[in-house]
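Just one chain is shown here, as structure tokens, and it is the form predicted alone.
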Amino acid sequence: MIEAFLESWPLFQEGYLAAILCGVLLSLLGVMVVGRNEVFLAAAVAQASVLGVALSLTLEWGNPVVLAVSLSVAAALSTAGRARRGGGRREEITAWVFLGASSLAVLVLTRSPVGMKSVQSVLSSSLLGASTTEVWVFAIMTLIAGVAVLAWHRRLVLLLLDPVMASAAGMAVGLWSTVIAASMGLASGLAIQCTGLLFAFGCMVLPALIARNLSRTVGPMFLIAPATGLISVVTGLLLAHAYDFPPGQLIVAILAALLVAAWGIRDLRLRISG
């Protein structure tokens, strides 16, 4: 199995590398999403990106990536702005973005069969269609995210555990929230164009949820989540190549199964300790 996979590497190396890098990058950012209980926000940002693709195709505005990423960043920043002002309507805004983007994406493409097919391909998975440029972009973003987590690990943990205490300690919570939201929107928007919505959303939330159930504290989640994402992506690529399965869907299925196992481990730990 491994030998056959390695033989296919020269043909699909860009797709493999993009999937691995996206898995690690989105898993890292997903810790912030899950740690702040904003899983639904990740879905809303993903749908905003799909709306960007639909609008770009309908209006013929050139490369769909530009508008897709712009809308995903805007969707993420909309809740960050509400958090900065201390508002309590973040869930309402998130629901509005998700439902509005989902419905509008279909409506604007009602009379465009070609565009609808393009959006459907984004909604599924396109792991093997990555370019060298996309691989470099994700490599740089993953490196930046990793260095940022190492440099500001304690501040990020404090921000997740107690934003009020973080503010009292001198952290600009509003600015931190804005930067995190913009990073999530940018990474999510780019990943969806390269790997598909299912893979991007799955890697954003599932490894972090697994890490939260396996870890007793927030800190280790920044290690467990990307490790889980990396192992799951590599395993999924190997199995998909060996048994001719769609790689994106298989990777998400593996992560979903691991989350069920993590729930079982957490419940067992609670029973033993209780």
Given for the second form:
Amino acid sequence: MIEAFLESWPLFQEGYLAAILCGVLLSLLGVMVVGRNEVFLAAAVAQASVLGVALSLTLEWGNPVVLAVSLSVAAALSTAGRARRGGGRREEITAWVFLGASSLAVLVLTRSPVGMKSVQSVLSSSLLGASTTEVWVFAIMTLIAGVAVLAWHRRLVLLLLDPVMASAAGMAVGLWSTVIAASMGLASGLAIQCTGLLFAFGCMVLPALIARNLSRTVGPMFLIAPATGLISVVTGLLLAHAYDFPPGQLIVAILAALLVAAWGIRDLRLRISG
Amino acid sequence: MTATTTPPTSAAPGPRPAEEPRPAAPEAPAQPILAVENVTLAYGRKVVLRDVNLRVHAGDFWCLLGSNGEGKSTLLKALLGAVKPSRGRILLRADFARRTRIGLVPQESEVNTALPTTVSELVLTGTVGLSLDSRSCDSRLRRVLDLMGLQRQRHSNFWTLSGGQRQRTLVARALIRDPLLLIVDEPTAGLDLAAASGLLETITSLSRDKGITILFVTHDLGIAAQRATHIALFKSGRLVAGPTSEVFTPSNLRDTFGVPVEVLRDGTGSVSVRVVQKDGGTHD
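Follow the form predicted alone with the form predicted together with its partner chain, if you could.
Next comes the full complex, and the chain you just saw is listed first.
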């Protein structure tokens, strides 16, 4: 199985590398998303990206990638800003973005069969169409995210555990939230364009949820989540190649199964520790 | 540094009284470590506190008293930089400006319940912003865990501890910063009597023995009566603040809480309070 997979590597290497790098990058950012209880926000940001593609194709305006990323970042920042101002409407804004973007994306494409096909391809997650440029972009973003987590590990843990204490310790919490939201919007927007909505959303949320159930502290989540993402993507690509399954869907299914296993392990650990 | 002797200040300063003969040149007042000047705090259009003034000096033990929703926690968040004043300004003395010597003991509910954490991880997050190597961090961690009696629980899951142990963990996290100013937000809420009393004694001894300035939010008039050197009363978006002897009066307390309160002072200077019930009875 592994030999056959390696033989296919030269043909699909950009797609494989993009999937692996996206898996690691989104899993790492996902710790911040899950830690701040923003899973629903991640879904809304993903839908905003799809709307960007739809608008670009229908209006024949600009590059779909640029519009998708712009709308993702805008969606992430709008909710971050609302949270910073202390408004109680954050959930409402997130729901509004999710539902508005989902419905608008279909409505604007109703009269554009070609555009509808493109959006369906984004929604269904095809991993094998990445370009060399995309691989480089994801490699650089993964490297930056990894270095940032290493350099500011304790600050990120404090920001997740207790933002008020983070302020008391002199952290500019508003600025941190904005940078995190912008990073999430940027990574989601680019990843959804390259790997599809299901894969990107799955990699952002599921590895971090698995890490939260397996870890006893916040710190190791930043290691467990990307490691889970990496292993799942590689395993999924191998199995998809061997048994001719769509890789994006298979990887997400593997992650979903691992989450069930993580729940079991957590329950067992709690029972043993009394 | 001495405790402030400024008279009680109302949030909306009234007209200046007629000229009075000046007393003999007083000793220059110590510079406050924290000054709140004409600050208005709001969430969107909803104003929580209006034109608040407060001056906190080193060594003071302030109790912030008021009913729920009167803005006590909001003022603390503003002092910590988590809420920006819509008007006025908050000044920290130069040596506090980087906030390295400010500790916060939040309400337990401020800690994110969605995440797993242990006592040592949570306490070590208190070192953020300090320039400490890992040896110094470990040494401080050991010291504060010893002080709070948590050494045996250092690897325990924070969420499986008792309420008192969790609050002591939060105090330890504040103390690891070696604070000069400790901000404490209703730390005894939900604790049993023994845990609450132990925690109060610890905080009081930090003020008394180490000279740490305390800002203590509470609903408990007894705590304020027995431990505070200064009181701030919150009512309807306004603040009345000053030394306990001047502010902690039956009329101010009645205005703040809406019930008649007796303040009893004995010969030793000890203060206690009694709420006067409608039938004329009292309870402490």
